[in-house]
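Below you'll find only one chain, the form predicted on its own, shown as C-alpha cells.
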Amino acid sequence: MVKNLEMTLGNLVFKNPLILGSGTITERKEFPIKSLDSGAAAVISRTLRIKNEHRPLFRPSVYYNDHYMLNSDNQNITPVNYWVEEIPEIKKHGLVGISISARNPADSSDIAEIFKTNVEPDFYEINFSCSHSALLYGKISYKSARSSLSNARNKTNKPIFLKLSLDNIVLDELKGIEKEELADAFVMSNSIGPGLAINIKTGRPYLQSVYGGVTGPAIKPFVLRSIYDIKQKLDTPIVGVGGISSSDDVLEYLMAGSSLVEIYSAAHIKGPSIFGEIKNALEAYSKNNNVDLKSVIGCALEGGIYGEERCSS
C-alpha cells in the first residue's frame, strides 16, 4: 500500500480514492475483480433488488463519444445470493460495497439482513435513481430514500452511501439525512438528463430506449460545482463521480471537496486498465509534490471566490 495515496472515510481505509461504481460492468464479479487487481481501492456491485422484474430489453443499450456516454442498460439480473456467495472471493482483492435500489425501501432491510447473515460488504449504497430510471419508471421520493437508509441503518453497521443524482439533489432535504446521521457520505452525481443521440445516417436515435441516462465528461464541470457548493453547507463527505478519466479529473473532484472518487463511464470504454493508469499518475503527482493525497481534500474552498492560491504544494 501506498501511505500517500490513502483515504479514510469513517473507519474504512482506502488505499487510493478509486472506486470501480456500479453499472453493467459490474453486474458479475470478473470486472469488479480485475479493476481491484488494476489499482481501484473499492468496487461496487450492479444495483440490487430482492425481485428482479421483468423489464424490456434494450439492445444498443450503450452509446458514447468522446464528451458523453448515454446508458440504458436496465436489467439488473444478478440475484443477491450470487453477490453473497462471491464476496469473500471479492475482498481478497480489495474493498467491496453493494449497491441496492432505493425504488423499494423494504429491500434495504432485507438484503442487509441476507448480508449479515452471510457474510456482509466493506458497505453500501443506497440508489436513489439515475434519470433514465426515474424515466422509466418514475422518480423515488425522498421519504423512499430516507426510509431505505433507515431500513438499512438498522440491520448494518457498515457505512452507507447515498448516491444521488444533479436532478434530486434537494439541500435541505440533504441537511435532514445529515442530522438524522442517516447516510456516511453523498455520492454525486448519478447519470443526469436523460438525454438523446441521433445517428444522422439513419436518422434514428442510438439507442433502442431512444433515450438514455448521460454520463461522462460532459456532466463533470456541473458535479464539481454542485459539490463545491454542497460542501460549503455539509459536512457529510461526498464521493464525486462524473467524467473522470485521468488523475487530474481526480485532483479537481478532491479539491472540490470530495473524499473519494466513483469511475464508471471510463472503465466502461476503455476497460480495468483505467485504474492502474490513474493510480500510477497519482502517485507521481504525490511524489513530485511531496503530499499525502489526503491533504488537497477542499483545499479549493478554502481560498474562496478569488481568494488566494490554497492548492499548490
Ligand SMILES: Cc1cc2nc3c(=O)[nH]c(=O)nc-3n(C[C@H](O)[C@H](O)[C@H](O)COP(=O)(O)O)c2cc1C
Second form
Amino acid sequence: MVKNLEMTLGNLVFKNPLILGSGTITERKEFPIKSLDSGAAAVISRTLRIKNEHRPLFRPSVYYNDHYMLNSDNQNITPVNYWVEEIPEIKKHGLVGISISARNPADSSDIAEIFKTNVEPDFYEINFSCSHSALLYGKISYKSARSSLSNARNKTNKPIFLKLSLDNIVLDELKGIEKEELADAFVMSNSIGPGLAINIKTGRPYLQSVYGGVTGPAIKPFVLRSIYDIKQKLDTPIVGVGGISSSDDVLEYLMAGSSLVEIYSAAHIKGPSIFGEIKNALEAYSKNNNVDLKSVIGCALEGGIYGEERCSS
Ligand SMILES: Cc1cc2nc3c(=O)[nH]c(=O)nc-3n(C[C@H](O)[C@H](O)[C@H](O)COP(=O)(O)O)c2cc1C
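Structure of the form predicted in complex with the named molecule, given the form predicted on its own:
Below is the whole assembly, all chains and molecules, this chain first.
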C-alpha cells in the first residue's frame, strides 16, 4: 500500500510536498498547469509588482550546466490582472500561490486587495530575496519585508510565506517575525550570490549582465545546512528550495526540517514532467519504507524519532 504523501501547513493541505517555485516559467499559466497535472501539489506565480517599470532586458539572461544555473532575468512582465483572470482555471488543477515583491510594501496591500475582491489564491509568498535584483536595485531591508508581511496580513486570511535567501537570513529578525506571527512559513532559499560563469571559447561572461543569481544543485548543501540550523531555533514551518531534481533531494530537505519543497531550475531545464517522476519515486519510497512522508520531517535533527536507523541508512 502506498502510504500518504500529504503535507499540511496551517489549514492548507498539500497532496504531496512538491511546489513549482516562482520564476520565468511561471510568468504565465501554461507551465504551472502542466506541472500540476504532472504531479505538483502547488505552483507559485512569477513575483508580481503593481508597477512594472522599465527594467533592462538581458540576452542571454540564463546560463546553466549540470551543476548550477545563473540568471539575470528580472523582467516580471505579467500584470496582476492576468493572474486575477487565470486563478480560477489554475485552481481546478491544484493549489496556487501568488508571489509579491517586498521592494515596495504598498504592493502587498494593493495586490492582496485586488485578489480579495476577485478570487483569492490559496497562499501568498512575499519575496525579498533575489540576489541579482539586490545587485541592480539594492538589497531589500527587513523593515520593508515586515511591512510587506503586515500589509498582506491586514488584507487576507490566507497563509503568507516569506521567501528568504541565504544572503539575507538574520536569526534575530526571523525571531521577531515569528513572535509577531507575521509569516506562516519561511521559504529558503532564493538564488544566492550573484555569481559569474565565463565561456572559455570566447573569453567572455556567458550572461550579458555579467553576473547572475546562482541556483541549482550547487547551492543545495548550503541551503540544507541553513534549514537544519534554523529548524533548531525557530518553530515557523520551513519550505525548502534549492537544487532539487530528484526524490532523494526532496527527502533530504524533509529530513533537514522542511515541511514542503519548491523546485525551480530542474523544472525550467527538464520540463513539467519532472513533478510526476519525483512524485512516483516518493510514492515508492513511502511504500517500501511503510511510512507516511510527513513522518520523516526533521528526522535528521532528532536522530531517532523514527529510530537512528531510518535516518542513518
Ligand atoms: C530564471 C529564474 C527566475 C527566477 N525568478 C524568480 C522570481 O521571480 N521570484 C522568486 O521568488 N524567485 C525566482 N527565482 C528563484 C527560484 O524560485 C528558486 O528560489 C531558486 O531558483 C532556487 O531553487 P532551484 O535551485 O530549484 O532553482 C528564479 C530563478 C531562476 C533560475
